[in-house]
Each structure stands twice: as structure tokens, then as C-alpha cells.
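Heads up, the chain below is alone and in the form predicted on its own; it's given as C-alpha cells.
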Amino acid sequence: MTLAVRYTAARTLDTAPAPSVEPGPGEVELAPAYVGICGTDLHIFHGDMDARVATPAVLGHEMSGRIVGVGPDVEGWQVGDAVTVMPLRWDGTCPACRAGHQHVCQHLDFIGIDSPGAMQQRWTVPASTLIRLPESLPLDRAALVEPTAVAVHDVGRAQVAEGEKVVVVGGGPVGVLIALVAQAAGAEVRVVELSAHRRALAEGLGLTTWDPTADDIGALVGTWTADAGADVAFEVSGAAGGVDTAVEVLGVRGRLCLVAIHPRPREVNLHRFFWRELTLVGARLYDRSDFERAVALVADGTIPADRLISKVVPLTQAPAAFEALEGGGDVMKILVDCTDDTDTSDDTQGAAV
């Protein structure tokens, strides 16, 4: 038996034995090394997704690890290969799939939400979900490939071009990754973030930040763009005020890319959309090319993944890590070390960035 982190009810997680599942035809068995805790995992933890998540549910979809078993009919993979997983299973028959948009399949199985995820010591998945990792890439940094793929997809959906002015509203892990990917594409980027800790971290990565509690964001955008307004805004905060800011900073024919999950409807200044001919673009998940680009960006250091990792905790301390993230503070990304099941009581492992 191996251990798994399970969601059992709102604000309730446990670590419990889980049986290993031998890989069947077309499947591989993985030994996850590191699994990141993301905003979607926190939504599940809060009970916001109980209508979708069947309990007990093994969480986690931001991961890195190695293959420990290969099922029949699997080609190109062998035991010991370093991999991450694109956690999507689609039916291939719905209208979205037939139109070539499998990543938003109308019957999508998002692995780690709709089916068991990576926060366990052994995990069996379809070989079709595997993304190869270079051996030179440390596995802790590789756990940030999945959120980087989100950022790559978001920047692509917003059609960010070299020289454009981009405002990212929300400087959490995905917001910072979007800012770094957009900057790598040649855009000028500003990050709007409430947390002084997150602003300092972003600035340490070479990004310019604004504090919405102290700065007049409208005036700053006006000065920065000679009153033209930004070309693109990303709403990554998930807050009503973030939506307002993202809309207001845009210039004529600006594009608003909605990234954050908003659990309830928000008021939007539609007059601004009409007056400036704005465009709203939704961005959800990623495709294989986004993942492959993300691997390259993390591997070559364009994404300094190590500097985004705040803490690494053993598997048995994952429930406490969820509570730490929920409390906010000086935390960016927490990884769960699935190779370490040491009970360290109330102590988390690793130093804060």
C-alpha cells in the first residue's frame, strides 16, 4: 500500500493508504516526486467544487516524477524516464473535440479533479498524457511546468505581441508566470498586486509592479502609455476589484484575458467594452504544444522556477500546507514531496523565498 492525500469534505483532508493500480494497456505507473498545490486545489478544499468532485478524492495535477511501470501496448516510454503529465482526458467525439478543441472537451476528465490525481506515492495514468522532461531539469522545478503551460496558453490566447503593453492583475504564481511569459515574448509588462511579499518577489524577477492600495493605477497607465491605455490585460486575481481594474486599464481595442476562476457572477463595465471596442477572451487549460513550450522555458531558466517555490513539505504534511496557503502571507508556491512521508508534526520543510 502507498499513501495518498485525499479530500473528504469541505476543509477536510487526510493522508490514507491507497492501493497501487497496475498499469493496463496504454497506461504507465508513475512515482510522483513533487506535486504543486494550486488555486483550483484550494477551491476544492473550500468545498466550492463539491458538485463536481466525488469524495474521497486524491488531489493534485501539477507534478513531476518518474515512470516505475509500463503497461502493454505502450511505446516510446520506459522505467526511469522523467515525466510530467498533461492531466486531460477527452472523449474525441463531442462538438468541441471534433472542432479541434480537445482541451475544452464538453465531457473532459480533468485528472486530479474528476479522477484521482498526483498527490500519492504511486499513480497510474494513460501514456498519452505524458510529457517528457530533460534529465538536466531538477524534478522540483519541473513541478512548475503545468502552471507555466497555463501561462503559455493564456499569453497565446491574448495574442500578446512584441512591444505591446500588458497589465497583469494579480501577482500570485500564475500571474507572475503570465508576466514572465509575456515579457519573454517581447511585451512591456506591469503587475498589479496587493501583497508586498509578492510584489517584492516579482520585482526580484525583473518585473515592474504596482500597488493598487497606494498607487493611482489609472494615472500610472496613462503615463506609461501616453494616455493610450494598455493593449492587453490579464485578470488573474479572482476578485471583483481585479475585474474593474483589468477593464479600466485597457485602451481602444484592448484585449481582456480572463484567467482566474470566479465562483460567482461579476459586474462588468460593458459601456467601457462598447466605447473602446474591447475584446474579452476566456483562457482555460492548455494543449500539448503549450506544455512543450513550458518545459523549454523552465529548462532554460526563462522561468526561474526555483525562486517561485516557497516551501516543500512531506506528503503527511500536505493538509497543513493547504491551511498555510489559505491563510495567505509570505507564500507563493508550496510543493508536496511525495517521496517523503516523514511525520514532522507541525513543522513544514524548506525555507520561505
Ligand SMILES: NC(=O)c1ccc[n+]([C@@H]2O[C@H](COP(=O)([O-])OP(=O)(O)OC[C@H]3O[C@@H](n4cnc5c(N)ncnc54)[C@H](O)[C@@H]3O)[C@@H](O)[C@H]2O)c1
The other form holds:
Amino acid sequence: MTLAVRYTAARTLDTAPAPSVEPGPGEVELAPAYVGICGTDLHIFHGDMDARVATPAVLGHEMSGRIVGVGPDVEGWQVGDAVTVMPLRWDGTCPACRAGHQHVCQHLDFIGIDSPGAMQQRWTVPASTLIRLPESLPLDRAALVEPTAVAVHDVGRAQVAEGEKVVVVGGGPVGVLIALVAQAAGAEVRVVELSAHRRALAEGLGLTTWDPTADDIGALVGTWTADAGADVAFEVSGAAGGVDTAVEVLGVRGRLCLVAIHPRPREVNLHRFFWRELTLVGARLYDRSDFERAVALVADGTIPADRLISKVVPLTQAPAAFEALEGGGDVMKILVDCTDDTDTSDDTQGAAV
Ligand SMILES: NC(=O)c1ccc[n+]([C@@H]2O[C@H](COP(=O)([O-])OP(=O)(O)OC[C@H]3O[C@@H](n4cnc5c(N)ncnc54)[C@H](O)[C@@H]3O)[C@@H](O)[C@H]2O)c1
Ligand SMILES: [Zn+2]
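Can you give me the structure for the form predicted together with the ligand, which would complement the form predicted on its own we have just seen?
Once more the chain from above appears, this time first in line as the rest of the complex follows.
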């Protein structure tokens, strides 16, 4: 029997045996290697997504691994292939799908939220979700491909152009990846982030950061842009204060790209939208071309994925790792090593993470 990490109720995770599922026609069975813990997994952990998530739910949608079984009618894939998964299943028939926007299908199954995810030792998924990884790319770094695909999609949605000034509000993993992808597109970037640890990490990657609790962001943007304001702001904090910052920094005709999941409605300074003719652009998930570009960016080192990985914990320590992220510990991305099921439950809680 193999193990899975499951969300059972608000702030409660366990590890439990999970039956492996024989791959049916068009499916493959994977052995997940590394699975990242994402801000969205934390929203689930908080209980904010209980209306959507059926418990017990196996979490995890940022992964890398290898194929261990190939079902009937699957072509082009072999046991042993290194892969990541674009965790989307769409119906292909709804108005959004028919308009070509399958990634925001009106009946989307986001695998890892709406159906069982990757934080387990065996995972059966449709072969259509597979994205090939180069053999030269270490699997721990490859677990960062999915959030990088988010960043690629977001920078595309905001139509960031060379020479533009971009403010990223929220320097968590997704925000830092957006900053790096925007920079690679030729933009000048500033990251606004509360956590000193995360700011230092971003600075170490060559990004300039601002602290919203100590810096006068409005004044800094004014100096930086000769009073024009920024061209693009990304809201990646999920906090009410982050929304205010993202609106405040934008210049005339600026674009606000909303990436974060806001668990409740927010107040927005709409007068500013009127006054400066701002545009709000929603950005959700990615499509296959975003994923393929993300593989290339991680593989060629444009995204220094290894430097974003703070810790790798065994599967059995995943619940404690959620607590560590929750506590705002000095971490960026935590990966769960699904191949390691060492029982460390006798260790001092938290010491291993
Ligand atoms: N649009 C999508 O498809 C998509 C995909 C992945 C994640 N998300 C969402 O994007 C968000 C970011 O993901 P993440 O994994 O980086 O999450 P995270 O929670 O690790 O990062 C959020 C960061 O925002 C910072 N922050 C909070 N309030 C702030 C404020 N007022 N000003 C500046 N910074 C502030 C926090 O310190 C934290 O570092 C989450 O809401 C997540 O659910 C959306
Ligand atoms: Zn659809």
C-alpha cells in the first residue's frame, strides 16, 4: 500500500494509505517524486475552499515524477519517462471551451483541488495532462515548472513589454516567479513583500524589493517612474492591503493583473480606475504553451528553481510543513519528497522542517 497526504478538515492533514489505481484507457500511472506546497494548498488548509474540496482530499498539483504504468491506447509515453502534469481536465463542450479557453472551462476539474492530487506515492492521470521533462533537468527543480507556468501566463495576460515598469505585490513563490519572468521579458521590476526573509531571497536573485510596512511605496514609485506611475502591477498577495498597493502604484492607462485568490470580496479604489483609466485583467492558470515555455525557462536556468526551494521534507512530514508555512517561517518553496516515506513522527515537531 502506498501513502497519500490528505486534507480532512480545516487545519487538519494526515498521511494515510491510498490504493493505487490501475491506469485505464488513455491514462498513465505516475510515481510522483517532488510535490510543491502552493499558496492555494494553504487556502485549502485554512478551510477557505471547503465548498469546493471534497474531503478527504489528496492535495498537490505542482509535481515532477516518472511514469510507472501506461494504460491501453496511450501513445508516445514509456515507463521511466520524466514528466510533470498540467493538472487540468476540461469538458470541451462548454461556451468557454468552445471559445478556445479550455483552461478556464466552466466545468473545470483542477486535479489536486477538485480531484485527487499528486501528494502521494502513486498517481493515475490522463496521458493528455503530461508534459515531458528533459532528462537533464533535476526532478526537484522540475517541481517548480507548474508555478512558473502560472507566471508565464500572467506576464502574457498583462502584456508586459520590454522597458515597462512593473510592480509585483506579494513576493511569495508565484510573485517572485512573475518578477523573474517579467524581467526576462525586458521589464524593470520592483517586488513589494512583507516578509524580510522573502525580500532578502528576492534581492539575492537580483530583484529590487520594497517593504510596505517601512517604505513609502507611493513616494518610491514616484521617484522610480518620474511621477508617471508603473505600467503594470501584479496582485499576488491575496491581501486587502496588497490590492490597495497594486492600485496605488499604477500610472495612467496602467494594467492591474489579478493573480491571487482572494477568499472574500475586497474594496477597490474605483475612483482611481476612473481617474487614471486603469485596466483590470484577471489571470488564472495556464495553457500548454505556457507550460512548455516554463519547462524551457527552468531548464535553461532563467528561473533559478534550486534557489527558491527552501526545504525538502519526507511525505510523512508534509502536515508539519504546512504548519511551518502557516507560521510565516523563513521559507519560500517547500517540496514534499514522495519517494521518502521515512516515519519521522518521533522527531521533535517542526525540527525536520
Ligand atoms: N491565478 C492563478 O492561477 C494562481 C495560481 C497559483 C497561485 N495563485 C494564488 O496566488 C497567490 C500567491 O501564491 P503564493 O504561492 O506565492 O502564495 P504565498 O501565500 O506564499 O505568497 C503571498 C505573499 O504575499 C505577501 N503579502 C501578504 N500581504 C501583503 C501585502 N499587503 N503587501 C505585500 N505583500 C504581502 C506574503 O508575505 C506572502 O509572501 C495565492 O493567493 C495563490 O492562491 C493563483
Ligand atoms: Zn468547458
